[in-house]
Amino acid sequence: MIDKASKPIVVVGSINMDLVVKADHIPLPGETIFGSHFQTFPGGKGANQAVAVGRLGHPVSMIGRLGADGFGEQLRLSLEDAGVDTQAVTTTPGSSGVALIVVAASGENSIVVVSGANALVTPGDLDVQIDLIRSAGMVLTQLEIPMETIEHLAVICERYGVPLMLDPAPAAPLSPQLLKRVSWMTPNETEAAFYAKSLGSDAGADSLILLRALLGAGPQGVALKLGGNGVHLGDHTGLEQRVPAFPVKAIDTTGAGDCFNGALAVGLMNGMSTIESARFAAAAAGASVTRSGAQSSMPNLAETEALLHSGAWPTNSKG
């Protein structure tokens, strides 16, 4: 038996430059605001994903598509410096994908995402790269990339019993099959409340009618992700368990998620316990909260390892 730790991880997804404002405030419908500082950062959420794994020591390789323009080989550099395995990502005429954001002084982020080469990611793209997928110990998407991408995936990860995460983001409408299909489904609360609605259910609700919800609707498990409140995790065994968030000073939360997810995804292929890899992963997110930018805030297994012996862990954890 091949042991689940030496298989990849394969991220299906986004790839994009985010160009990223620093602001004193969010600017409201028909503001205009100063901004402090602008940059450019690698982003994505799926490379953001496949980072977050690469930094993290675990083999990954992304499928994707990048444009041939001035981002799109920077991007792919960024990947391959993280140890992302690039091959399975073409080049296309076009542009890249690219996400404008603004980051307040409080560290909380406004997104437009420009879609670009990411809207070309085809079910043709899966077929051809299915030696991969059939080899991959968990497979990783998220919702930038189209919607029939996403199902032709879910599907062939069925046919193969490879696990599949989905990360609902941006919230769209899922079909049914899809979630059923689903091996872990992360949302933050946001996107939880717009599933939850379209599913019948109280979109106010806490965090723990939420995820029965979800859970109702077809996923094996869900990580319903709460920002600087924690994780409140589900699956069909009975497991309902609130799991907090590191005390650590947010300077960015871009790719928090993205890195929580990544970091998940390790967790559960190097045999830690649901519990076990939703803490190792919140320990990655909070290392990656106190850096700017996505990409560049990854935390490597020694600073996520560091922060989560470094009894700074609450204890008001709950079901």
Second form
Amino acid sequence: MIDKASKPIVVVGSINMDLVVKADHIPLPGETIFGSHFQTFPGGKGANQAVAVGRLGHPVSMIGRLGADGFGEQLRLSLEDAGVDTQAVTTTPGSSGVALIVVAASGENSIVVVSGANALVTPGDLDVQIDLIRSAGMVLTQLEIPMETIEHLAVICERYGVPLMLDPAPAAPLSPQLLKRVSWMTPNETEAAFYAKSLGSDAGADSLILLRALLGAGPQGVALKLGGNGVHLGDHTGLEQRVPAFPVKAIDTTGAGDCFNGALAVGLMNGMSTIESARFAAAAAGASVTRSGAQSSMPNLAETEALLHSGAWPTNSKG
Ligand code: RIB
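Moving from the form predicted alone, what structure would you give for the form predicted together with alpha-D-ribofuranose?
After this comes the whole thing, all chains and molecules, with the earlier chain placed first.
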């Protein structure tokens, strides 16, 4: 199904080493608790999305920065193992990005990111990769690199007619110009509420109102990620559709949203409709939460299609 000859997806974003502890619950402010396991996993929202694309068999390149430390080479290898072209990933003096993650027994997590080399991804890094960006069928980015770099990326994408998928995480103020240059915006519920509020909308927790508020700010499409409740899709053609999640037992949800984005882009790039792409992405994300870690949990095409066609699809899809 995946057309290997189609244009590459280019990811511009963060690369982190995730330092992960498992615990019964996420500690409250001031609380000290015991954890049960400690592991390191390659992560970072940008790198996770690139690995998701690579595992699904679509050509993918990453633009980003690693630190000149022990983590840097491990993180580069993890990208390359998944088939990600890392020629535009530079190694820079200082430390790589790290994320401190607590995974609760429920599979939910809390994350603190220290940017390290990710903070040094500059607009100039994009200018030297103009040919790569122009060659892309779609560009994916997130908010773990400097905002001026994301703004510049959006200008480049608009100039060359390359669709830009923005995962607006972690939530941060976005300029009106940036929102208008985005093809797909993919917040989770918390992020969507943050952006809707900043746009003056009192959407509460109603995903349809959130969706409409975000679409009104300019992006051509919004995929509002609702975790175990699936995704709410909307675009300027009038599409408003809920796509449910697959009923799987979640072990670790870290990187599931990134997996969704990578797979959504692969679906859209390979001729699937928006809804088909979201179902494909829901299957990939569903498979990812059954395993630990971020990049280590990204499924390949066979695993994704197995879940997609498993008959596990819930019937409560509604507009
Ligand atoms: O989206 C999950 C990712 O967020 C983790 O891999 C962590 O590195 C942070 O960037």
